[in-house]
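Just the one chain here, laid out as structure tokens, in the form predicted on its own.
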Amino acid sequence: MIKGRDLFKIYGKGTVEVRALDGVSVQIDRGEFIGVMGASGSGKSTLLHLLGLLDRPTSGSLSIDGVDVGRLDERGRTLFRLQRLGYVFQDYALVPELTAEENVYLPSMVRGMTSRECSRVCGEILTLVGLRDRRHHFPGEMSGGEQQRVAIARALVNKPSIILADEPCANLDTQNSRNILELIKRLNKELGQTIVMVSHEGWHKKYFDRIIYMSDGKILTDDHQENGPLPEPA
């Protein structure tokens, strides 16, 4: 469970002080998918940078599975990151010197696994997303929904409760998002992982369990989803 209380993240000062988060609170359940959505500049990033650990907030409070993760400091915000987070990014942020089996072991060798461990999990993990057959394949010899997949397997790999994925569509085309929203869904329904997705496309609405708006660093409105969502594009 993700419980962030007063959260505001303030960039600046006097007159030219900024503020990205403005007394942001939230809960998140275990198991949810949870969509944070909103116009650009509107706190949707700062948030999850927060909730990934990636930053500090300027004030407020904010706990991870029942630990007071604003108490730890950088080696334990570290070791927390690497235990119980896993991050997918719009740009993928793959070596591109590296094969996708070796790009999806790296956070798994931080850890101390050895190399045949680490293979044995890749493989296991690739598998689980379509991509066994492109384990030795570089990022340059794969499309932007086969790496886009290798970076998912990357947060996957040692098995986070949680995932934060910043706008993973973002460099895809439409049927290439379709499926890799498909392959989020399907994950956090077989592995019960909690997920909190950013996005700008009102066509998402309908992978989302839950959607949590945003404006101005202020959260204007956080419901399940009542009315539908919007209509693919074409």
The other form holds:
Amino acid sequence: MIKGRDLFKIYGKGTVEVRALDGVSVQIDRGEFIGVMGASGSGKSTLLHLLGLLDRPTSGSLSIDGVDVGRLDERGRTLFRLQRLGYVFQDYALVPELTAEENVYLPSMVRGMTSRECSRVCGEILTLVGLRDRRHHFPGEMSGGEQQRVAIARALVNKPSIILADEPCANLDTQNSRNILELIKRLNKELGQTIVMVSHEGWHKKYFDRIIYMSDGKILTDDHQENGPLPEPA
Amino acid sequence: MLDEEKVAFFLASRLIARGNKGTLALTIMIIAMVFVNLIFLPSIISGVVVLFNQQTIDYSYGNLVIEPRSNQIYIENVDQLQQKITRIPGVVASSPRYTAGATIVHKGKSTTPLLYAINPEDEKQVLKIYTKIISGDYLSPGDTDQIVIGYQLAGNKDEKADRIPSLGGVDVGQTVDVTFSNGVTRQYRIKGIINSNSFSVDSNAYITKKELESVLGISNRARQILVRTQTTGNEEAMRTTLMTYGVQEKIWTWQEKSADFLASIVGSFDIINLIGNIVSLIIAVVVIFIVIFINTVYRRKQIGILKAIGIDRSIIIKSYIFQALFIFFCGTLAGGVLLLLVLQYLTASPLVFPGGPVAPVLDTFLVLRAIASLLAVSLIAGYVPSWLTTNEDILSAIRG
Ligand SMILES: Nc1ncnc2c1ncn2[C@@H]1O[C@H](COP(=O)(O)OP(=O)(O)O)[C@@H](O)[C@H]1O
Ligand SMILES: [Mg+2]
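Could you give the coordinates for the form predicted in complex with the partner chain, as opposed to the form predicted on its own above?
Everything in the complex follows now, all chains and molecules, and the chain you saw is the first one.
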């Protein structure tokens, strides 16, 4: 479970200060599939970076799985990311010299898994994302959609408590986007995987269980908090 | 902790195996060249030093040089002294000599070289000058009106080709007039001409000791006695031995006699070599540094994402250090092979220096030092650039 309280992220100082996050409080429960939506520049990525421990808030507190992550040092944060968080980026950023399988099991190698365990876990996950028979291919030999599925598999390999995805379909065409969204949805339904995904595509809405709309660094609406039907943003 | 190294090694091995082979090969070649450069010149210098030392022993001094006691011009009772020395264990032979200034004239050309007076049989056992006769013959024990001269002294018909004031191209069989320090002038027939590649030999003249003694009206004396010992390298010990056997004259080792000259030559070579080594090590640092730096900068985003998914920075740094070590290892290996090829070639067709062919001397210390400095260079050149690139914070790296 994630609890963020009064999160601020302020860039710059004085008159040129930018409030990328302007007092955000969120609570995310196990097994939720959350869409973070809003106009460009509204603070979606900034929120995800804080939740993903890629950045520290200017003020406010954040706890994940009961750990006050603000108190962790850099090494502790790195370890936390490795063990508890899975990150999927807009561009897949796989290591081009590693095969699909090697890319996926890299994070579990770091955790000290034996190569036998690695390839077993890897096999399962690549089957899950539908790329088992392409496990020996290099990223350069795969389409964008396939690479993104490898990146999702990589995010899954250490069985994270939460997967954070920042516009994972931004570089994909509609068909591939749909495939990725359906895959993520399936992970959420079948594995009970908690997912927070940023998107600004209206048609993605139907996949999310819950939508957080952001505007100017604030949460405009959050159907979790309001417990009502989804209002359309202005 | 060990897992970190395992992952770093895994990453490094994949990056090397599937990365750009051209750049890798080129980098390895450069390191190989640097390795060769670190060893080749000093080994040639050592070779030259060895050659020069051997030259000095074989053509100038033997192993030890005995000179008169202080305040004396000559060594007295040379015959008895020589007998005594020759009986000392470890001594092969000894050769008493005079050195005298003299004026030699041929067809109006006059020059003042050093004149050595020797016992040909003794001299042959101590020095190798007799093997370097290029025309005519060496002196025989009974010779009185014969002289042997160096080819530099003999000179050329064309004066411009001479390196020292010469006799204008005299040949075997021609005669020269020699005026000694006491005013006596005698005529000698040129019996042989020497080319030993040793300047002090080739620019001087030789007559028999007996002949000079008759000119000067002295006997049983010498200005020096050259001593050849069984082994080279233990001159200090042999000097002590000679002294314990009662030799009271001054005893010099060949090193002492040639010290200044050799030391200054080796000293300036060492400086040249040091500069060369530093330059090539800098080249090695820069090349590995640039290769790794470009590599990491090019992968900035990828490195940012690896850090984001929880791969610790130290793993990434280590993977680049492993890559640098791989370059070092292959470069040194290739350099070693290259060096052996060069050395083999040089054995087959040696560099000929004045004094003879030079065999490069490969000493272990030199090789170890080259390996160690390249290792240090690789570690630095792998560490610094990867440290710099991975130091960037994750978000700016990911944004690109
Ligand atoms: N490093 C930064 N320095 C200054 N301003 C920033 C920085 N990062 C983000 N911002 C600003 O913060 C706001 C929110 O950005 P972001 O979270 O990336 O928006 P979104 O992902 O919703 O498009 C924007 O106005 C952006 O310009
Ligand atoms: Mg964004």
